[in-house]
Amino acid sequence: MFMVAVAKSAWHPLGRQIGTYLAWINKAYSRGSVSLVSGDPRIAPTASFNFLADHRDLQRLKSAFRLMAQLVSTAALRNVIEYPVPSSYGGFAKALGRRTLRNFLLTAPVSVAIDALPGLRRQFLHKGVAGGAALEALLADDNVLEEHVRSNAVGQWHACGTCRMGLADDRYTVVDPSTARVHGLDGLRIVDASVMPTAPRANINLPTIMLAERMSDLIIADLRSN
(Lines of atoms letter the chains of each structure in order from A and count residues from 1; the text may use other names and numbers.)
(Lines give C-alpha, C1' and ligand atoms only; values in the text may rest on other atoms or scores of the structure.)
Protein backbone atom coordinates (compact mmCIF):
# COMPACT_ATOMS: atom_id res chain seq x y z
CA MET A 1 0.00 0.00 0.00
CA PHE A 2 1.04 3.60 -0.59
CA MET A 3 -0.20 6.85 0.88
CA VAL A 4 0.85 10.42 0.22
CA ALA A 5 -0.30 13.91 1.16
CA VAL A 6 -0.07 16.63 -1.49
CA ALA A 7 -0.44 20.33 -0.69
CA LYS A 8 -1.46 21.17 -4.25
CA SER A 9 -3.86 18.79 -5.98
CA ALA A 10 -3.40 20.05 -9.54
CA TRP A 11 -1.47 22.51 -11.70
CA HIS A 12 -4.32 25.01 -12.18
CA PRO A 13 -5.34 27.84 -9.78
CA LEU A 14 -8.12 25.77 -8.21
CA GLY A 15 -5.91 22.74 -7.68
CA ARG A 16 -3.29 24.86 -5.93
CA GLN A 17 -5.86 25.68 -3.22
CA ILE A 18 -6.93 22.11 -2.44
CA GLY A 19 -4.84 19.55 -0.58
CA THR A 20 -5.35 15.82 -1.04
CA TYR A 21 -4.59 12.52 0.63
CA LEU A 22 -4.03 9.70 -1.86
CA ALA A 23 -3.85 5.97 -1.20
CA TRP A 24 -3.45 3.05 -3.57
CA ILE A 25 -2.44 -0.59 -3.77
CA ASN A 26 1.04 -1.28 -5.09
CA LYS A 27 0.73 -5.06 -4.82
CA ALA A 28 -2.76 -6.04 -5.92
CA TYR A 29 -4.29 -9.49 -5.51
CA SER A 30 -6.74 -8.94 -8.38
CA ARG A 31 -5.69 -10.13 -11.83
CA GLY A 32 -6.80 -8.87 -15.22
CA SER A 33 -6.55 -10.38 -18.68
CA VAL A 34 -5.80 -9.58 -22.31
CA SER A 35 -7.84 -11.44 -24.93
CA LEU A 36 -7.35 -11.63 -28.68
CA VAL A 37 -10.51 -10.79 -30.60
CA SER A 38 -9.21 -11.45 -34.11
CA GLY A 39 -6.47 -13.21 -36.03
CA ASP A 40 -5.74 -9.87 -37.68
CA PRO A 41 -2.75 -8.26 -35.89
CA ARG A 42 -4.10 -4.82 -36.77
CA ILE A 43 -7.12 -5.38 -34.52
CA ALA A 44 -6.37 -4.37 -30.92
CA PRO A 45 -6.97 -7.01 -28.22
CA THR A 46 -9.39 -6.51 -25.36
CA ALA A 47 -7.83 -5.65 -22.00
CA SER A 48 -9.75 -6.18 -18.76
CA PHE A 49 -8.00 -4.85 -15.67
CA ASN A 50 -10.56 -6.46 -13.38
CA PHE A 51 -9.95 -3.95 -10.60
CA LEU A 52 -11.08 -5.03 -7.10
CA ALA A 53 -12.06 -8.50 -8.33
CA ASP A 54 -10.27 -9.90 -5.29
CA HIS A 55 -12.10 -8.87 -2.11
CA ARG A 56 -8.81 -8.34 -0.27
CA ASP A 57 -8.01 -5.35 -2.49
CA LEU A 58 -11.38 -3.81 -1.72
CA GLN A 59 -10.87 -4.25 2.02
CA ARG A 60 -7.42 -2.69 1.84
CA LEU A 61 -8.69 0.41 0.04
CA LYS A 62 -11.53 0.77 2.54
CA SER A 63 -9.02 0.57 5.38
CA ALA A 64 -6.85 3.19 3.67
CA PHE A 65 -9.87 5.47 3.30
CA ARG A 66 -10.66 5.18 7.01
CA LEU A 67 -7.03 5.84 7.92
CA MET A 68 -6.97 9.02 5.83
CA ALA A 69 -10.18 10.16 7.52
CA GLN A 70 -8.58 9.54 10.92
CA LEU A 71 -5.53 11.57 9.93
CA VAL A 72 -7.52 14.63 8.90
CA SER A 73 -9.44 14.49 12.19
CA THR A 74 -6.33 14.58 14.39
CA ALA A 75 -5.68 17.69 16.46
CA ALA A 76 -2.58 18.52 14.42
CA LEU A 77 -4.54 18.68 11.16
CA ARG A 78 -8.00 19.63 12.33
CA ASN A 79 -6.93 23.24 12.83
CA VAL A 80 -5.56 23.62 9.29
CA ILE A 81 -8.13 21.64 7.30
CA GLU A 82 -11.38 23.51 6.92
CA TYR A 83 -13.68 21.05 5.19
CA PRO A 84 -12.51 17.49 4.41
CA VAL A 85 -14.52 15.73 1.70
CA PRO A 86 -14.16 12.46 -0.25
CA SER A 87 -12.91 12.81 -3.81
CA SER A 88 -11.69 10.80 -6.79
CA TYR A 89 -9.59 11.32 -9.90
CA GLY A 90 -12.25 11.12 -12.56
CA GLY A 91 -14.83 13.06 -14.52
CA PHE A 92 -14.39 16.82 -14.29
CA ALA A 93 -11.20 16.63 -12.19
CA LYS A 94 -9.54 14.39 -14.77
CA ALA A 95 -10.56 16.67 -17.64
CA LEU A 96 -9.03 19.64 -15.82
CA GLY A 97 -5.72 17.80 -15.56
CA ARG A 98 -4.74 18.80 -19.07
CA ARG A 99 -2.68 21.99 -19.23
CA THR A 100 -4.79 24.15 -21.51
CA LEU A 101 -5.79 27.81 -21.57
CA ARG A 102 -9.42 26.76 -21.36
CA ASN A 103 -8.84 24.86 -18.13
CA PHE A 104 -6.92 27.77 -16.66
CA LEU A 105 -9.76 30.15 -17.51
CA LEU A 106 -12.31 27.73 -16.04
CA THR A 107 -10.53 27.32 -12.73
CA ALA A 108 -9.15 30.80 -12.08
CA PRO A 109 -12.52 32.52 -11.33
CA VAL A 110 -13.64 29.60 -9.15
CA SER A 111 -10.43 29.73 -7.12
CA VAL A 112 -10.95 33.44 -6.45
CA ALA A 113 -14.61 32.96 -5.54
CA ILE A 114 -14.12 30.11 -3.06
CA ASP A 115 -11.24 31.98 -1.45
CA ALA A 116 -13.40 35.07 -0.89
CA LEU A 117 -16.69 33.38 0.04
CA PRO A 118 -16.48 30.65 2.73
CA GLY A 119 -20.10 29.59 2.19
CA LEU A 120 -19.52 29.08 -1.51
CA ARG A 121 -16.30 27.21 -0.71
CA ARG A 122 -18.12 24.52 1.27
CA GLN A 123 -20.85 24.19 -1.32
CA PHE A 124 -18.31 23.82 -4.12
CA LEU A 125 -16.30 21.19 -2.25
CA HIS A 126 -19.42 19.22 -1.38
CA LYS A 127 -20.93 19.31 -4.86
CA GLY A 128 -18.00 19.87 -7.20
CA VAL A 129 -15.32 17.78 -5.51
CA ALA A 130 -17.22 15.21 -3.45
CA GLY A 131 -20.09 14.81 -5.91
CA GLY A 132 -22.58 15.21 -3.06
CA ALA A 133 -21.03 12.47 -0.92
CA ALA A 134 -20.48 13.23 2.76
CA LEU A 135 -17.41 11.92 4.58
CA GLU A 136 -19.42 11.19 7.73
CA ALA A 137 -21.98 9.12 5.83
CA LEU A 138 -19.28 6.99 4.19
CA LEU A 139 -17.59 6.28 7.50
CA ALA A 140 -20.87 5.44 9.23
CA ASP A 141 -21.98 2.72 6.80
CA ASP A 142 -19.57 0.06 5.53
CA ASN A 143 -21.83 -0.81 2.58
CA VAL A 144 -21.97 2.82 1.48
CA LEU A 145 -18.19 3.10 1.78
CA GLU A 146 -17.73 -0.08 -0.25
CA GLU A 147 -19.92 1.25 -3.04
CA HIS A 148 -18.01 4.53 -3.01
CA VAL A 149 -14.66 2.74 -3.30
CA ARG A 150 -15.90 0.46 -6.08
CA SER A 151 -17.32 3.39 -8.03
CA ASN A 152 -14.31 5.68 -7.69
CA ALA A 153 -11.21 3.48 -7.70
CA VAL A 154 -9.03 4.05 -10.77
CA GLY A 155 -5.82 2.54 -12.13
CA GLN A 156 -2.36 3.96 -11.51
CA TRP A 157 -0.97 3.49 -15.05
CA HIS A 158 1.53 0.71 -14.28
CA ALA A 159 0.03 -2.35 -15.92
CA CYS A 160 2.40 -5.28 -16.49
CA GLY A 161 2.68 -9.04 -16.61
CA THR A 162 0.52 -9.90 -19.63
CA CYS A 163 3.32 -12.04 -21.13
CA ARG A 164 4.85 -13.28 -17.90
CA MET A 165 8.12 -15.18 -17.87
CA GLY A 166 8.35 -18.70 -16.48
CA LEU A 167 8.83 -22.37 -17.27
CA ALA A 168 7.36 -23.74 -20.50
CA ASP A 169 5.16 -26.29 -18.70
CA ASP A 170 3.26 -23.50 -16.89
CA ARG A 171 0.17 -22.70 -18.95
CA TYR A 172 0.14 -19.11 -17.67
CA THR A 173 3.65 -18.20 -18.83
CA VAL A 174 4.67 -16.88 -22.25
CA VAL A 175 8.38 -16.08 -22.18
CA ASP A 176 11.46 -18.10 -21.28
CA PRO A 177 13.19 -16.26 -18.40
CA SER A 178 16.73 -17.07 -19.60
CA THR A 179 16.40 -16.11 -23.28
CA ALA A 180 13.27 -13.90 -23.57
CA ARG A 181 12.05 -16.26 -26.31
CA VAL A 182 8.30 -16.84 -26.60
CA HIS A 183 7.48 -20.44 -25.71
CA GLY A 184 6.63 -22.51 -28.80
CA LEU A 185 7.33 -19.74 -31.30
CA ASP A 186 10.59 -19.29 -33.19
CA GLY A 187 12.08 -15.89 -33.95
CA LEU A 188 10.25 -13.81 -31.34
CA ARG A 189 11.50 -12.43 -28.03
CA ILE A 190 9.72 -10.11 -25.60
CA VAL A 191 11.59 -7.69 -23.34
CA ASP A 192 9.38 -5.17 -21.58
CA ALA A 193 7.19 -4.85 -18.49
CA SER A 194 4.80 -7.47 -19.82
CA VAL A 195 7.19 -10.30 -18.89
CA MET A 196 7.15 -9.49 -15.15
CA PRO A 197 5.70 -12.54 -13.36
CA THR A 198 4.17 -10.30 -10.67
CA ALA A 199 3.72 -6.55 -10.36
CA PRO A 200 6.54 -4.77 -8.47
CA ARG A 201 5.58 -2.79 -5.39
CA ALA A 202 5.96 0.65 -6.98
CA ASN A 203 6.33 2.40 -10.33
CA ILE A 204 7.59 0.08 -13.05
CA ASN A 205 10.06 2.44 -14.76
CA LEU A 206 13.24 1.37 -12.93
CA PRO A 207 12.32 -2.34 -12.77
CA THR A 208 11.72 -2.27 -16.55
CA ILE A 209 15.15 -0.70 -17.17
CA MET A 210 16.78 -3.30 -14.91
CA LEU A 211 14.89 -6.08 -16.66
CA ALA A 212 15.98 -4.82 -20.09
CA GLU A 213 19.63 -4.61 -19.01
CA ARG A 214 19.55 -8.15 -17.64
CA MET A 215 17.66 -9.59 -20.61
CA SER A 216 20.06 -7.97 -23.07
CA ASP A 217 22.96 -9.79 -21.38
CA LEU A 218 21.04 -13.09 -21.50
CA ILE A 219 20.13 -12.62 -25.17
CA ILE A 220 23.76 -11.91 -26.09
CA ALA A 221 24.85 -15.02 -24.19
CA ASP A 222 22.15 -17.08 -25.93
CA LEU A 223 23.23 -15.84 -29.38
CA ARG A 224 26.89 -16.56 -28.68
CA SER A 225 26.14 -20.07 -27.48
CA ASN A 226 24.36 -20.80 -30.77
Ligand SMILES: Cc1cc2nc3c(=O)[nH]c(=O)nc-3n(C[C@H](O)[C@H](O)[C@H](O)COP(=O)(O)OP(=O)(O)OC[C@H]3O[C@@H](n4cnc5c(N)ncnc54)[C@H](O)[C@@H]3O)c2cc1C
The other form holds:
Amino acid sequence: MFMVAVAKSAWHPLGRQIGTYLAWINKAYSRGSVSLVSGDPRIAPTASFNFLADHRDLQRLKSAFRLMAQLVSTAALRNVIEYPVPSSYGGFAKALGRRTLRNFLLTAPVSVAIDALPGLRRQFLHKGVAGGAALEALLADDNVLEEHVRSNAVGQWHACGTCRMGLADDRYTVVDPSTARVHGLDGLRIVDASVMPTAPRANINLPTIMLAERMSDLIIADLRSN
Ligand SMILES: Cc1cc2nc3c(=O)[nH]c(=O)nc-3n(C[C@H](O)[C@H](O)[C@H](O)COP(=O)(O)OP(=O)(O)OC[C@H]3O[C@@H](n4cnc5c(N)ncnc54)[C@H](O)[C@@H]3O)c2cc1C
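Having seen the form predicted alone, please provide the structure of the form predicted together with the named molecule.
First the chain shown before, then all remaining chains and molecules of the complex.
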Protein backbone atom coordinates (compact mmCIF):
# COMPACT_ATOMS: atom_id res chain seq x y z
CA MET A 1 0.00 0.00 0.00
CA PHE A 2 1.00 3.58 -0.55
CA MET A 3 0.36 6.66 1.51
CA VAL A 4 1.46 10.11 0.48
CA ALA A 5 1.20 13.61 1.87
CA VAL A 6 0.91 16.41 -0.65
CA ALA A 7 1.27 20.05 0.35
CA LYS A 8 -0.70 21.19 -2.69
CA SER A 9 -3.78 19.20 -3.67
CA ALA A 10 -4.12 20.65 -7.17
CA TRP A 11 -2.46 23.03 -9.63
CA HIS A 12 -4.99 25.89 -9.20
CA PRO A 13 -4.95 28.61 -6.50
CA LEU A 14 -7.49 26.78 -4.33
CA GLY A 15 -5.69 23.44 -4.57
CA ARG A 16 -2.45 25.12 -3.59
CA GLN A 17 -3.97 26.04 -0.23
CA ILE A 18 -5.19 22.59 0.72
CA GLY A 19 -2.89 19.74 1.76
CA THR A 20 -3.97 16.12 1.44
CA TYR A 21 -3.09 12.69 2.75
CA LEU A 22 -4.04 9.94 0.37
CA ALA A 23 -3.66 6.20 0.38
CA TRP A 24 -4.07 3.50 -2.21
CA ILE A 25 -3.60 -0.19 -2.75
CA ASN A 26 -1.13 -1.31 -5.38
CA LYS A 27 -1.33 -5.02 -4.73
CA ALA A 28 -5.09 -5.38 -4.70
CA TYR A 29 -6.74 -8.74 -4.01
CA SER A 30 -9.81 -7.83 -6.11
CA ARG A 31 -9.51 -8.73 -9.77
CA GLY A 32 -11.34 -7.22 -12.69
CA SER A 33 -11.79 -8.53 -16.21
CA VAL A 34 -11.80 -7.54 -19.85
CA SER A 35 -14.34 -9.40 -21.98
CA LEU A 36 -14.88 -9.56 -25.70
CA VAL A 37 -18.42 -8.67 -26.65
CA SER A 38 -18.07 -9.53 -30.32
CA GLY A 39 -15.85 -11.37 -32.77
CA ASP A 40 -15.63 -8.09 -34.69
CA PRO A 41 -12.29 -6.41 -33.77
CA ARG A 42 -13.83 -2.98 -34.33
CA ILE A 43 -16.16 -3.44 -31.36
CA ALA A 44 -14.50 -2.40 -28.09
CA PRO A 45 -14.39 -4.99 -25.30
CA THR A 46 -15.95 -4.28 -21.93
CA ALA A 47 -13.75 -3.72 -18.89
CA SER A 48 -14.89 -4.31 -15.33
CA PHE A 49 -12.54 -3.20 -12.57
CA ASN A 50 -14.49 -4.88 -9.79
CA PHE A 51 -13.00 -2.55 -7.17
CA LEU A 52 -13.33 -3.66 -3.53
CA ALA A 53 -14.84 -7.00 -4.54
CA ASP A 54 -12.42 -8.66 -2.13
CA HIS A 55 -13.16 -7.73 1.46
CA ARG A 56 -9.44 -7.46 2.29
CA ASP A 57 -9.13 -4.43 -0.01
CA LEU A 58 -12.00 -2.71 1.75
CA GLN A 59 -10.46 -3.50 5.16
CA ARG A 60 -7.09 -2.14 4.08
CA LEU A 61 -8.56 1.11 2.78
CA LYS A 62 -10.52 1.54 6.01
CA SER A 63 -7.33 0.95 8.01
CA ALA A 64 -5.50 3.48 5.86
CA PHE A 65 -8.26 6.02 6.48
CA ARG A 66 -8.01 5.48 10.24
CA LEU A 67 -4.23 5.77 10.10
CA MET A 68 -4.43 9.08 8.21
CA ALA A 69 -6.96 10.36 10.77
CA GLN A 70 -4.55 9.33 13.56
CA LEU A 71 -1.71 11.15 11.86
CA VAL A 72 -3.57 14.44 11.59
CA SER A 73 -4.47 14.27 15.27
CA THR A 74 -0.89 13.84 16.50
CA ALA A 75 0.46 16.76 18.56
CA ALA A 76 2.99 17.65 15.85
CA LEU A 77 0.42 17.89 13.08
CA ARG A 78 -2.45 19.37 15.12
CA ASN A 79 -0.44 22.60 15.22
CA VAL A 80 -0.23 22.91 11.46
CA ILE A 81 -3.48 21.35 10.28
CA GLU A 82 -6.36 23.66 11.02
CA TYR A 83 -9.42 21.68 10.01
CA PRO A 84 -9.01 18.09 8.76
CA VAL A 85 -11.91 16.83 6.66
CA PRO A 86 -12.52 13.66 4.63
CA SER A 87 -12.19 14.29 0.92
CA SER A 88 -12.47 12.37 -2.32
CA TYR A 89 -11.41 12.70 -5.93
CA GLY A 90 -14.73 13.42 -7.56
CA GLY A 91 -17.29 16.14 -8.18
CA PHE A 92 -15.91 19.60 -8.46
CA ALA A 93 -12.37 18.57 -7.38
CA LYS A 94 -12.18 16.42 -10.50
CA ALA A 95 -13.84 19.03 -12.73
CA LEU A 96 -11.33 21.66 -11.61
CA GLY A 97 -8.38 19.35 -12.29
CA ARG A 98 -8.19 20.42 -15.92
CA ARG A 99 -5.69 23.24 -16.47
CA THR A 100 -7.86 25.95 -18.03
CA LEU A 101 -8.11 29.70 -17.65
CA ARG A 102 -11.73 29.23 -16.59
CA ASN A 103 -10.73 26.93 -13.71
CA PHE A 104 -8.01 29.35 -12.66
CA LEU A 105 -10.48 32.24 -12.63
CA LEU A 106 -13.07 30.18 -10.75
CA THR A 107 -10.69 29.13 -8.01
CA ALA A 108 -8.62 32.29 -7.52
CA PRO A 109 -11.32 34.38 -5.74
CA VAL A 110 -12.40 31.44 -3.54
CA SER A 111 -8.79 30.90 -2.47
CA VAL A 112 -8.48 34.55 -1.42
CA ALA A 113 -11.84 34.48 0.38
CA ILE A 114 -11.16 31.33 2.42
CA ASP A 115 -7.74 32.67 3.36
CA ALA A 116 -9.22 35.89 4.71
CA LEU A 117 -12.35 34.54 6.39
CA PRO A 118 -11.90 31.63 8.85
CA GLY A 119 -15.67 31.05 9.16
CA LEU A 120 -16.04 30.76 5.40
CA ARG A 121 -12.95 28.55 5.26
CA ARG A 122 -14.48 25.97 7.62
CA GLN A 123 -17.81 26.16 5.83
CA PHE A 124 -16.11 25.62 2.49
CA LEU A 125 -14.03 22.66 3.71
CA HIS A 126 -16.99 21.01 5.43
CA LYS A 127 -19.54 21.48 2.65
CA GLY A 128 -17.44 21.93 -0.47
CA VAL A 129 -14.59 19.51 0.14
CA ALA A 130 -16.12 16.95 2.53
CA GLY A 131 -19.65 17.11 1.09
CA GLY A 132 -21.01 17.53 4.63
CA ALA A 133 -19.23 14.45 6.05
CA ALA A 134 -17.39 14.88 9.36
CA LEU A 135 -14.20 13.03 10.23
CA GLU A 136 -15.42 12.23 13.76
CA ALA A 137 -18.66 10.68 12.45
CA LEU A 138 -16.79 8.41 10.06
CA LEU A 139 -14.37 7.27 12.75
CA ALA A 140 -17.14 6.65 15.28
CA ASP A 141 -19.09 4.12 13.21
CA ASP A 142 -17.43 1.37 11.19
CA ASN A 143 -20.48 0.97 8.92
CA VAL A 144 -20.48 4.67 8.09
CA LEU A 145 -16.77 4.54 7.32
CA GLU A 146 -17.30 1.48 5.12
CA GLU A 147 -20.04 3.26 3.19
CA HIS A 148 -17.77 6.29 2.80
CA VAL A 149 -14.90 4.15 1.43
CA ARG A 150 -17.22 2.24 -0.91
CA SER A 151 -18.74 5.44 -2.28
CA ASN A 152 -15.49 7.34 -2.71
CA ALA A 153 -12.75 4.87 -3.60
CA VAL A 154 -11.57 5.31 -7.17
CA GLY A 155 -9.01 3.54 -9.36
CA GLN A 156 -5.42 4.71 -9.43
CA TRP A 157 -4.72 4.07 -13.14
CA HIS A 158 -2.54 0.98 -12.74
CA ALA A 159 -4.62 -1.55 -14.63
CA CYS A 160 -2.53 -4.55 -15.70
CA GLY A 161 -2.47 -8.31 -16.00
CA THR A 162 -5.33 -8.82 -18.48
CA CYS A 163 -3.14 -11.07 -20.71
CA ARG A 164 -0.84 -12.45 -18.09
CA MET A 165 2.30 -14.40 -18.99
CA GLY A 166 2.88 -17.93 -17.76
CA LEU A 167 2.98 -21.56 -18.72
CA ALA A 168 0.73 -22.71 -21.55
CA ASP A 169 -0.99 -25.35 -19.42
CA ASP A 170 -2.35 -22.73 -17.03
CA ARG A 171 -5.75 -21.74 -18.38
CA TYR A 172 -5.45 -18.22 -16.94
CA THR A 173 -2.28 -17.34 -18.85
CA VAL A 174 -2.14 -15.84 -22.34
CA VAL A 175 1.47 -15.02 -23.15
CA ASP A 176 4.65 -17.13 -23.24
CA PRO A 177 7.19 -15.45 -20.90
CA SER A 178 10.23 -16.38 -23.00
CA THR A 179 9.01 -15.11 -26.39
CA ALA A 180 6.03 -12.81 -25.67
CA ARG A 181 4.05 -14.94 -28.13
CA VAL A 182 0.36 -15.52 -27.47
CA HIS A 183 -0.17 -19.19 -26.59
CA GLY A 184 -1.79 -21.04 -29.46
CA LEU A 185 -1.56 -18.19 -31.99
CA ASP A 186 1.00 -17.53 -34.69
CA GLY A 187 2.25 -14.05 -35.47
CA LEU A 188 1.08 -12.23 -32.35
CA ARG A 189 3.19 -11.07 -29.42
CA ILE A 190 2.13 -8.91 -26.52
CA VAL A 191 4.51 -6.67 -24.58
CA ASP A 192 2.85 -4.20 -22.27
CA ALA A 193 1.43 -3.91 -18.76
CA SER A 194 -1.22 -6.49 -19.63
CA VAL A 195 1.29 -9.37 -19.43
CA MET A 196 2.19 -8.77 -15.77
CA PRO A 197 1.28 -11.94 -13.84
CA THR A 198 0.21 -9.90 -10.83
CA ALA A 199 0.20 -6.18 -10.06
CA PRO A 200 3.60 -4.90 -8.87
CA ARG A 201 3.82 -3.38 -5.41
CA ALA A 202 4.77 0.02 -6.84
CA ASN A 203 3.55 2.26 -9.64
CA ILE A 204 3.72 0.43 -12.93
CA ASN A 205 5.29 2.74 -15.48
CA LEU A 206 8.88 1.72 -14.71
CA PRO A 207 8.06 -2.02 -14.52
CA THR A 208 6.37 -1.68 -17.94
CA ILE A 209 9.50 -0.09 -19.43
CA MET A 210 11.68 -2.74 -17.80
CA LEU A 211 9.45 -5.45 -19.20
CA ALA A 212 9.69 -3.94 -22.70
CA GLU A 213 13.50 -3.83 -22.50
CA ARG A 214 13.68 -7.44 -21.36
CA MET A 215 11.09 -8.70 -23.85
CA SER A 216 12.74 -6.95 -26.81
CA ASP A 217 15.99 -8.80 -25.99
CA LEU A 218 14.08 -12.09 -25.81
CA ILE A 219 12.27 -11.42 -29.10
CA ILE A 220 15.60 -10.70 -30.86
CA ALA A 221 17.03 -13.92 -29.42
CA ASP A 222 13.91 -15.83 -30.50
CA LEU A 223 14.15 -14.45 -34.06
CA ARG A 224 17.86 -15.25 -34.28
CA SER A 225 17.32 -18.82 -33.13
CA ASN A 226 14.66 -19.50 -35.80
C1 LIG B 1 -3.79 9.21 -15.69
C2 LIG B 1 -2.68 8.19 -15.46
C3 LIG B 1 -1.66 8.48 -14.57
C4 LIG B 1 -0.66 7.56 -14.34
N5 LIG B 1 0.34 7.89 -13.48
C6 LIG B 1 1.36 7.02 -13.29
C7 LIG B 1 2.45 7.37 -12.44
O8 LIG B 1 2.51 8.46 -11.87
N9 LIG B 1 3.44 6.45 -12.26
C10 LIG B 1 3.41 5.23 -12.85
O11 LIG B 1 4.35 4.45 -12.65
N12 LIG B 1 2.39 4.88 -13.66
C13 LIG B 1 1.37 5.75 -13.91
N14 LIG B 1 0.33 5.40 -14.72
C15 LIG B 1 0.32 4.04 -15.30
C16 LIG B 1 1.21 3.91 -16.52
O17 LIG B 1 1.19 5.09 -17.29
C18 LIG B 1 0.70 2.75 -17.38
O19 LIG B 1 0.50 1.63 -16.56
C20 LIG B 1 1.68 2.41 -18.46
O21 LIG B 1 1.78 3.49 -19.34
C22 LIG B 1 1.20 1.18 -19.20
O23 LIG B 1 1.97 1.01 -20.36
P24 LIG B 1 1.43 0.18 -21.57
O25 LIG B 1 2.53 0.17 -22.60
O26 LIG B 1 0.91 -1.12 -21.08
O27 LIG B 1 0.16 0.96 -22.14
P28 LIG B 1 0.05 2.45 -22.69
O29 LIG B 1 1.12 3.33 -22.13
O30 LIG B 1 -1.39 2.83 -22.51
O31 LIG B 1 0.36 2.26 -24.24
C32 LIG B 1 -0.60 1.75 -25.14
C33 LIG B 1 -0.31 2.41 -26.48
O34 LIG B 1 -1.06 1.74 -27.50
C35 LIG B 1 -1.62 2.72 -28.35
N36 LIG B 1 -2.80 2.08 -28.96
C37 LIG B 1 -4.00 1.82 -28.41
N38 LIG B 1 -4.79 1.23 -29.30
C39 LIG B 1 -4.09 1.12 -30.44
C40 LIG B 1 -4.39 0.58 -31.72
N41 LIG B 1 -5.56 0.04 -32.00
N42 LIG B 1 -3.42 0.64 -32.66
C43 LIG B 1 -2.21 1.17 -32.39
N44 LIG B 1 -1.88 1.70 -31.18
C45 LIG B 1 -2.80 1.67 -30.23
C46 LIG B 1 -1.94 3.87 -27.44
O47 LIG B 1 -2.04 5.06 -28.17
C48 LIG B 1 -0.71 3.88 -26.51
O49 LIG B 1 0.35 4.63 -27.02
C50 LIG B 1 -0.68 6.31 -15.00
C51 LIG B 1 -1.71 6.02 -15.90
C52 LIG B 1 -2.70 6.96 -16.14
C53 LIG B 1 -3.78 6.62 -17.14
